[in-house]
Amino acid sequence: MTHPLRLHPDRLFPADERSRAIARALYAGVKDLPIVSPHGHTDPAWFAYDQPFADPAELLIVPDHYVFRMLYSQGVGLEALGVPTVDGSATETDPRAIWRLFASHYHLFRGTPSRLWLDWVFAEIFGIDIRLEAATADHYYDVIAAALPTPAFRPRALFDRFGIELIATTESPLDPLEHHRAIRESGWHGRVVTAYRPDPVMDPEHPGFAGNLIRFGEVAGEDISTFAGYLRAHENRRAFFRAAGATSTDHGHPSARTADLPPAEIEALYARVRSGPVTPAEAELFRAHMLTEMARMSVADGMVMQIHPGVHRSHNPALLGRFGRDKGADIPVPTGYVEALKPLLDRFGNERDLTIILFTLDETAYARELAPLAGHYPALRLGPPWWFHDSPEGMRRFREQVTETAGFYNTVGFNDDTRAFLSIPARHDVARRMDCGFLARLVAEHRLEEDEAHELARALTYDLVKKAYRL
């Protein structure tokens, strides 16, 4: 027996009658609205290139750590969703056993946002209307794969169908950036742009550190044997981004210290840090100035600054050896604001034609820290709910706890963060309702007019987001 797969049209609203119905008219205004996606993880080959994706399987499961890490938790192996391993030793190759492995566990993702987005693209995307498990495995994976090689599932077709205004990938200070030109040279419409993510060669931590600062100066053209022309490098590298589109850096660090060295103790760590190995302590410290000189970059050259802290990456190091990075096993850790920013607060706080774009995995800070810090430093943004909090219940949790404080002007929209193409519009159609229903129940309360929640709901959908990433 197969059971439908149905999307509510009310899904996500609120359940009282009154609420609901104000939520529905502000959606029917935003539902719409052009997909502004400023950071985010897609392949910029894909919209370079625009060749069919391969089978459901390397579509949809073998790259999300989202549904594997889920998938781990429950004593399913990496090895047989097809994740590759770092020495390249044998894994699954049949895409279809795949998918009938990850069929048979749909059941686990039952009150996750995955379940939502997956769902969502599976009906809307595909027009399946049957739900997915062990019984129905083969059908999804015969109308998915049968979609991908027509010419309307290629990525600049999706592209269009899903509304995509602007995307923006993120790239690291060595990339050369040969796909975002062959998207310029191309004559293709769409907006694709990079984000500079300099961590690989600011972070003495980062794999590949030592001889990643070699190749920086090399790209860039700079003698780095100076903390000066180390300097010089990223401004160099900077602007070869800015040419290819990018508004934003991005900053992936394990915490949000800030510091601000006097110059000869900067050439002095600098050195250490050239020569190696280096203290934790020293590595944090260096990650810790060098956001102030990010920040130093961002008024000079105008581009925005992203802070995404406090990640435990890695957590499993058995996984780490044997799959590498990125595989569901980062974890996230207390993170503290209103003392680590302070140092870059004090030299750059009042800048306001500087924007700090703040994200936060440790939901405490928002109220006691985030929140008063972005209600004040003209600098200062809060950026939406970031990975294990992109969720509806994370987003409810945010603005319940930021709006008294920061307000929604001190916020930039929503931002979808992702490696996976086809779950785009699934996260900003939930983004979009969970905010049109926290603006419905001000409204029912008599705390909103419903005119000022209408404009509220462009805003936030739409012309925050361009507006704090300077699109």
The other form holds:
Amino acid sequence: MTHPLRLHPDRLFPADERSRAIARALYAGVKDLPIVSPHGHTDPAWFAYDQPFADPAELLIVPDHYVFRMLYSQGVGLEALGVPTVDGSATETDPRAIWRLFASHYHLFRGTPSRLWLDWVFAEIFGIDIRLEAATADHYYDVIAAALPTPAFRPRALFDRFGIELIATTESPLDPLEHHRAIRESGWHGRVVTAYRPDPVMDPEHPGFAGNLIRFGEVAGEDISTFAGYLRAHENRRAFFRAAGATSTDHGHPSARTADLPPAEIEALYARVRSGPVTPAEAELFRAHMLTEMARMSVADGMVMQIHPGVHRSHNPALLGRFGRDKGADIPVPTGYVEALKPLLDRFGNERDLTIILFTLDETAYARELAPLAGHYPALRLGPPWWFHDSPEGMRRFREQVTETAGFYNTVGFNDDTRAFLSIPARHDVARRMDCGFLARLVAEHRLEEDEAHELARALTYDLVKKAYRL
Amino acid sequence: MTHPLRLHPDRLFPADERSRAIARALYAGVKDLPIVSPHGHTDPAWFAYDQPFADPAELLIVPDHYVFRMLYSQGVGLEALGVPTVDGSATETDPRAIWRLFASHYHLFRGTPSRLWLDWVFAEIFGIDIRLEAATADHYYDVIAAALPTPAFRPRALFDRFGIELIATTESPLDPLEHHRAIRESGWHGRVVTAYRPDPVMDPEHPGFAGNLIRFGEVAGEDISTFAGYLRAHENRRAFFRAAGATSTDHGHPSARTADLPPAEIEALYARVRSGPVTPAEAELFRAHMLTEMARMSVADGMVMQIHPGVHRSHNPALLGRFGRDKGADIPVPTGYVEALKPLLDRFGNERDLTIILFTLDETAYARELAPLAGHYPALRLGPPWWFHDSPEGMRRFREQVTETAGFYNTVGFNDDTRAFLSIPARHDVARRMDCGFLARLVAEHRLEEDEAHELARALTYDLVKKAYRL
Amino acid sequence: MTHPLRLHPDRLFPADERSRAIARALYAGVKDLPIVSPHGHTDPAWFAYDQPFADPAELLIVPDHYVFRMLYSQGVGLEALGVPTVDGSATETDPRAIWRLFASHYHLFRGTPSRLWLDWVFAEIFGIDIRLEAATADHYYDVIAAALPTPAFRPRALFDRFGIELIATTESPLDPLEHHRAIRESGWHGRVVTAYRPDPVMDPEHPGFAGNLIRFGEVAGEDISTFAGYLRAHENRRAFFRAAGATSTDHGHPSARTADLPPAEIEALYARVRSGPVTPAEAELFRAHMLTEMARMSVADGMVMQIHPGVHRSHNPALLGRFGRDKGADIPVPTGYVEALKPLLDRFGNERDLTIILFTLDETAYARELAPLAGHYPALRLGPPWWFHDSPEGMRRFREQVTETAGFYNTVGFNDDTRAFLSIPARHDVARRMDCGFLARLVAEHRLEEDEAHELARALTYDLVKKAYRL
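In place of the form predicted on its own, output the structure of the form predicted in complex with a further copy of the same chain.
Expanding to the full complex; the earlier chain stays at the top.
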């Protein structure tokens, strides 16, 4: 026995009819607006060379840490899901076997955003109308595998079908950005820009940091034996990234700490960082100081800063040793902003032409710290709910906890922040529906007028992201 | 094109019809109860001399940090809003220009409590029926400016029109309370009482502390060269404040820390505090010990203690230097109560005749710490949602997170805590509506009977505040 | 005048009709499922000897810390409630006087779970149809006192009436488990199992620890002068408990900290612990290391671990001195899991056959730490909302904050965790209603299909608890 797969037109709207009717009307006004994706992790090579995706497992399961972390938590080994090992030892290579294993555990995703995104992909992109479960695994596999080689399912065709106006990828300063150049030179109309993510050359605890630093000097053509040269290397690479369309930088640090060290101190610290190894405290201080330097450069070159702090990366050493980083073992930690950001804000918080977008995985900061900070400092804006909180309840908590203090206009629309290309429209659709639902409740409770809600729905969907990211 | 301004009679009630109908009935029973305002920051001179308010900008914008922090966050300088500078350098002086600037940014307040309060003031006090925006700025200015000089808009007339039974102001121990005396001697019927806020003479990090301490000895007529004399000075000033109607003290500390030092230690610490300067740790310890001394005095003289902890004041040094304190740059920080209050509670927590009202800006403490503490210690009560949380969502979170452990009867009704006199009825009205909405949900979900909800609505509006503050 | 007491069939369901209708249907499918109570504090002697309960006060008030903490917070002395003193000095002995005092304060429980549980007991068990208040106190007392001696109100009859399939008690390793033996030998059909709670012999700060340790060696028949012998004593007692039906251990530590010390270090620490006294840091480290040892033993013997961290026990020293422990003065504190559990997880987190169930009183950990951890590590599951959060709003927050990251299948159904035997069905009923309400909202918002919701309602009520606790 199979079950139907249906995407209800009212999904995610509030249950009470008064609010739902308003939400429907608001959503009708924004559902077809173009997708602006200012921060994410798609592969620019897809758009550069427009090759078909490999197979259903490789497309939808193997690279999706939301998916395999849930299966892993219930006893499914990553080997069986085809996740590659560090030492190259064998893992499952039959995509159909991987797909069947996934299908038989699909009930684990009930109530999760992955379920919403995947069902949307199945129904909307592949036209499937029965639910994924063990009994339908092969049907799914066959339908998807048959579609992928066809022209309509190539990256550029999907880009157009999704109504993407612009998408940003994220690259290391060491990246030559040749895929972005290939896109530009191809004459294709799609806008794919990069973003400057300097962690590999700014975080002394990044794997391979020492080698990265040497290459950084080489690609930037700067003598990085002094801190001044190191800063010039950043300036050079930032300019190179801006030429490839970048309007933003991105910083994924363990904490939100910033520092503003006197020249002699940072020079000495940089010397230790360069010769290595450094203590965790020194690494933290270097990253902290560098955020302030990045803000200084942003004031000069106009790039928008994004700060994504507060994750204990690779919490599971056995998994790290066998499968490497980014395998679903990253766990959020308590994250403070008020003291942490002060050194940076003391110098640049009042800059009207600087935009720093703050993210958090510690929702306790929303109402206590982030909304009060963003509701005061001209340089600060609040990014949308991130990672584990990129979900209906996470979005609801975000709006409920930040709006009263920061307002809507200190937020910046939605980020999909994903490498799961096919799910991008689904993710934006969830955000649009949840924002419309939140606005609808305000209207239903007579806290906002309907004409204002329509204006806000459009702002949250389209206007604010373009303004904040200078797109 | 203008838009209508309407205050819907069902505003802030739950959207589902079942709960809304119950909320309407509950609200009908409390909407006209007198306003009891046990803690706030209005100027007693208004009521003493009953002079008209100056102009729309001076009344509604220039002193309201909720308003100018939001505009500042979006790039509007405080100079353009007429906020006075520390060095007396010029800022905007044309109230109409300030008003127009405010009006053109009024959309920033969508979804915020300021919008609810201001719309109420515009509609209910000034009878305006079109929305504030750039196009209606002059109409607003003219209507308000014309009304202010008339007798109906003087402080005492508004006090009566608002149905205020009692209002408390907040003064320093150094204050001679001459405005309160003038009120009493005027024969006017309005009850305006003071509250004892000793931070300027109890917090070694308060600006001007050294001078304040000298004046404290003088106004109290005590030799404060010993700690015993310093305590006697507090006792004297508390008695003076009680004679001016005060029933409460108020303490705005960076943390909730308390201490109970042995006599020799506090004597030595006081000597260092008096000679100054002290370390931050010494200042913190002195404040901590003094909270326990304040509790001891409250046991003796019956004054209710209010503790308002957990703010990083003046987070923005550039703004502090140019415009001074209280300019919208105060940011909440994580605040613990369980260990912090223990020294005080060890001595006085079981006193049935002592009332200590706890506030927080760290909502994580509601369910984890504050409700369990207040649901046990006879001396503790929970103050209403404070400052950034004095808002519909903040009130909802407060009731949802404290009621199940502390019940309703360990809370103390509403505080408006404002200097924005005209908004006081709007603030109390929001609290009444949100409390009725919360009770209505309990009734609709059959967790409470309707007769009990009516009794509770009255208790939350009127009975509990009078009992807790001994009014 | 009295008021009716009614248990509405729709109680606790969402207020909007769309969700409510779905909740009703889901609840109809689970309301009569057997009660599986895998963790609690009932007295096995009740089931062993089936004696009648003493009187209404002794049954419902004197041992219930939820009840007397609320009355105490409002100025009612524990003496007047008949709570026994440490020194044996007199307290109230007239159960009717105690009952009247309770009745006259029953309004304090409005909006609390105690009110829900007690009203259910009054209406469902004793058939009372008027509300408890001063005027009905004697009626209540008479009805309950008359019922208690009758056969239908004896423990075993109630066990059957409640539909209990299994109940777990909690005992110290020092307990001879003679009541459990008596139950087995009586031939009665009821399943009453124990659980291994080693805090008295594992927490150096436990009152009487030194003497407990000596007795521990005696009852286990092991020489505990070495750490190896101490571990063997645990292994022996765990085997003894398993023979009495235990499938789980339980650990009530001040924090979630774990450690994995090298042999020489733990041997030296154990020597200090055994000779005593130890510093708080040493006590913490010993508990921390022992959690990892307990995990090691659980891998070997299959017992499920429960960790209940994060309470400041006996916060009120005056109350502790006069009335002893567990008198309503336990207060939650901030509790971190990510760093705290790492040493244990580094060794055993990837074990698929180990189950560690985590509880918290710090709800900020739900979305930030616990759901991400349980959504990754095969060994981890999340226990239901605990203690102060075992309430409608607490349950709602739990599902809203953990489901999107951990899913439903990393949770383990409901724990009543109570010694209040009569309230057990009421507590499970609240959980079933709230879970059905949560699922109903997902269905109403088209985030879940109705057939899946029915399957999940059954899983949350019955299947998951049996699987997680291996019952």
